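Here you get one chain, nothing else, as structure tokens; it is the form predicted alone.
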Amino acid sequence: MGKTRISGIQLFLLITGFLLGSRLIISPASESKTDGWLSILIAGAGGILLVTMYASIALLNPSRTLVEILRDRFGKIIGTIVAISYIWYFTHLAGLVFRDFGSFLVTTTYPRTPMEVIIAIFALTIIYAVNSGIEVMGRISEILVPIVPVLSLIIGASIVTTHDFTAFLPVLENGIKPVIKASLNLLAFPFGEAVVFLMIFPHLNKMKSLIKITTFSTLSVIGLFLYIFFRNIIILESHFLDQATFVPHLTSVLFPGLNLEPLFGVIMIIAGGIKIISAIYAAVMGLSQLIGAKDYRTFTTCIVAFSVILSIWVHENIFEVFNWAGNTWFYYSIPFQFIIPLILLFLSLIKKADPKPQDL
């Protein structure tokens, strides 16, 4: 890699930014309804060993991008092949947040304003924070990234004018069927969505902290997660989780004499932000090294271009991005975040294992 470096804490907002994207327009595990607290920790369990998986295939390769380490490992035609692949999963991955974003932005608050202007305004911001690099990636996530929590705390206040915080019991009233689907799409979206990553972990500066930094993060964000969960379910009880298309979004409009909608879309635009710039810079980046480009910027419009094009053509409204969000993207992303992490891990192992020629 060349010189750009990010600090830890830089890599840490990035990945818990990342996150969170556009899960904080859904509510967490809601499949599962009343417990969806325990999809959760189910899903962050397997969510911290996805990311435990990703940190420890980066430390085997040291320096190596996801698509150095595919060609290493499987050969430069196969592993051409898989890299290609991986660009496209990056791309699809921005251009359904990007669709999320438009369709929450026009369904909540611009009802009059076209969603393809809207995605079209968000992706020139994106063309630009992609464009400016990896380091201004990071400062970009040290400002505002903190501002998420804050604010979804600010929002969760208005837990105090409810009375039922027993509204996620009973535990298990509908079989553990529901909470083991939800934990699978939990774990798929997004903790597995953080194979991104493997394109910008070789930028850290101190790659002996990453695996406590990945480790850390995921941590961070199954806590938040629990606690939009509460929060959602105590203030709208379960039957409106059922109801609601953008669940979490709901709660920041019942705030008792104030409007904190406003606070809520600041939230999305940050976090939906961070996750579509870390897809598209890993997308263009691969790409550059592929094609052996000296500058991965040549790239970035098109690739934008390209995802906004997907976002809006793809889905035909919000509901079929939620079914395949919901009923599609776990198998879909099986190889991406799963198959192919674990045998590049085995592959990595069995080449540190092998003993060192000795010169004669």
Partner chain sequence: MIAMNYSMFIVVLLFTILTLYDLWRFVRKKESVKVLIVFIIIMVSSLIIGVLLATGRRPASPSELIDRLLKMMGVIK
Contents of the next structure:
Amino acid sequence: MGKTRISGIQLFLLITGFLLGSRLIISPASESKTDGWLSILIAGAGGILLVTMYASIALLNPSRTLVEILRDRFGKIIGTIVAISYIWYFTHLAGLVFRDFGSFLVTTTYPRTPMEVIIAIFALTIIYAVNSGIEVMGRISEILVPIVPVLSLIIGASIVTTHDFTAFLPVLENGIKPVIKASLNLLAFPFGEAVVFLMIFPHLNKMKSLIKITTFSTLSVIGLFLYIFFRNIIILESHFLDQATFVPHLTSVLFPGLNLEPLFGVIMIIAGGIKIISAIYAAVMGLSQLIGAKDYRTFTTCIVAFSVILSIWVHENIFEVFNWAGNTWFYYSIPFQFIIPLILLFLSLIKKADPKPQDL
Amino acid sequence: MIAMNYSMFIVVLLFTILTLYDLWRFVRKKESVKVLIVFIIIMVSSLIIGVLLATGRRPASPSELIDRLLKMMGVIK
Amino acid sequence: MKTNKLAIIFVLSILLAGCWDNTDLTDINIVTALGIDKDEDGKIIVTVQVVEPAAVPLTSSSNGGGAGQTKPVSVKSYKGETIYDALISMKSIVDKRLFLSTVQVLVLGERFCKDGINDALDYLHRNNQAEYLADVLVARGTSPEQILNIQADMDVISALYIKGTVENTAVRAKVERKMLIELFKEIKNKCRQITIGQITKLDGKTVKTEGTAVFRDGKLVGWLDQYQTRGYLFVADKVGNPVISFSAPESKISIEIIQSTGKKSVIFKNGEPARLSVQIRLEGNIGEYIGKEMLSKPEDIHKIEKMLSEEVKKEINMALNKAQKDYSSDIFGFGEYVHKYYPKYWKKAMDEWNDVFSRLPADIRVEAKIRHTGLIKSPMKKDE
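Return the structure block for the form predicted together with its partner chain; the form predicted alone was the one displayed.
Let's see the whole complex now, leading with the same chain.
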């Protein structure tokens, strides 16, 4: 555990890719129409706070993963129960991302290919990546994640032909309520999901710069979300935004004379892949620490298999997918993303952790 | 009449083979009993759910249960 | 090790079978144009123009050559309850799967448009094959079927010929080029009424794309002629390089517009809209001048600038009048301005905006600048 390390830049890119994840398909804050930028800013501010909270927990409990912290702080029995629910949460998260990914590809590119097959083939790659270890995951993100913003920027810059820069007006047309709702959703998906990284933070080689890294990657994600939002609203206009199933995809097919759709698929596979890898890694790592297995790889295959099955099981149709992402997920996530980490932070502040015996 | 989903079957089969291969390795490497038990539980549950899904008898999913629970608590409408 | 190899072979074989959606070029009918109309009973008639790539002559010289047996383009129509229904039922008369991603032109029929296009185009938006960049046109005085059936002599594939004429006239601002995606946007947009370019059939070989179909609440209500269309496009800020001709006493002048920006707004008084305001800035070059006077002094240019702006103003007035008095339809998108800057008022007045719009007087200001006069300064004439 103490041997594998990832560098700051790798963690930065890993978090960035994770946060972009499937939010790239389900466009950020399209519920609040023209006020989406406001939602993104509010959610972003909250997101920075949340991610900083997770980072502080990791700093106050050096070299410990979430499962270990939970057992330290809550005692063995409660700690184990909470840890199991977290493992479930991570697996569920991976399954949901698998599903988003599958729905997207089936709707846009492969209408006749069964979704199970797409997800399963993708899952085989995920197993390989997770089994290769955290260092390889770090390097994957180092190579692939920079492609995402670059491609997004290229796609955006090449499609914006009309320059209606007042498209985001009027401000607060329907009052503040839908804005708050959209920003809470955006806070829970993706920012709060970064709780997954409590399993990965201990791998960072220079813990001192942790908060700097997390803040910086959250900021860059907010920036990219804002960019995507303005791109979409300028190209598609607000009336049209909530009509499309996959907004960013729709913008990508508008480029005249060239089919940018595959590029968008690439973005999707990278960001979604990074997200699933991180979630699966967290679940697998947590489970093996809980059980006391020698190697975290023990459970990779069966957890991935389970989350693939889960991804097909969770929702019957695309409306459920969106309803879940738009309504239920936030409430379901409150204990995992907010309450338990807050208690952990509180307990950790009261009593600083003793150095871990085996690290001495 | 049961609606069979053959591609789902293939997927379930694929992952069953992969996990069984893992299991066989663990038995040979003499992993602890605890590990084996948890592994088998997860494997069997995903196998059961997978087969149920493939044969069209879909049990209520955890997401739906959570949805219902939250609705009962009155958090969402 | 052996099992490992077996596993790899197994996985690879699955990957090989992965692509369910593979379709070969020989298994599809390439659709270049799509026509949608309604018959008297309310059934949808879908017309497709299918291209047989093998029969398209590669060069013009091979026209009478070996590929002459099969026609490169064939047109088929079919009736159905919905567009999708008609397209699928059409499979009983076409030999391969219809491939819609190559559609260049979408021609809508008059009756179809009069019944409302708001919900009728759902399929084209829902289907992942739909080509969002296809040009949409409304056939006036003829049916889409007849338009697609023309035997164009300018191009083997008449859809490409039609698309070419649209591109040409759109630059000259006599027809509005509307792509399918823009149409979808307008259908969703409550602040602006739909307009679509107009197409008419001249003879068996030629079509003309000029003018605009005006909609109100998704239903076709009337047409703008080519000058009104230009006036409308000036306001909508969608003109390319039109040539504007007008005659002064003893002279005729054609000006090529090189740049034009149009701004529209609604002036509010006491929380109610009081006036429409249109501001146009033009820059142009003299393209042709037939007359006696020399063009040498800056004052001459100013005179022409004045005449040009009057002319543009006249066209805009015509378009505005038509839209306000005859059709009562805010095709210019003044509603967008209201929605953006007066959202409270907009919420109240959203549903009767077209009527409010029709009542408002308009201020039109056109600022025209002439930059260059071409290669010669004075008109072609004998020195006296």
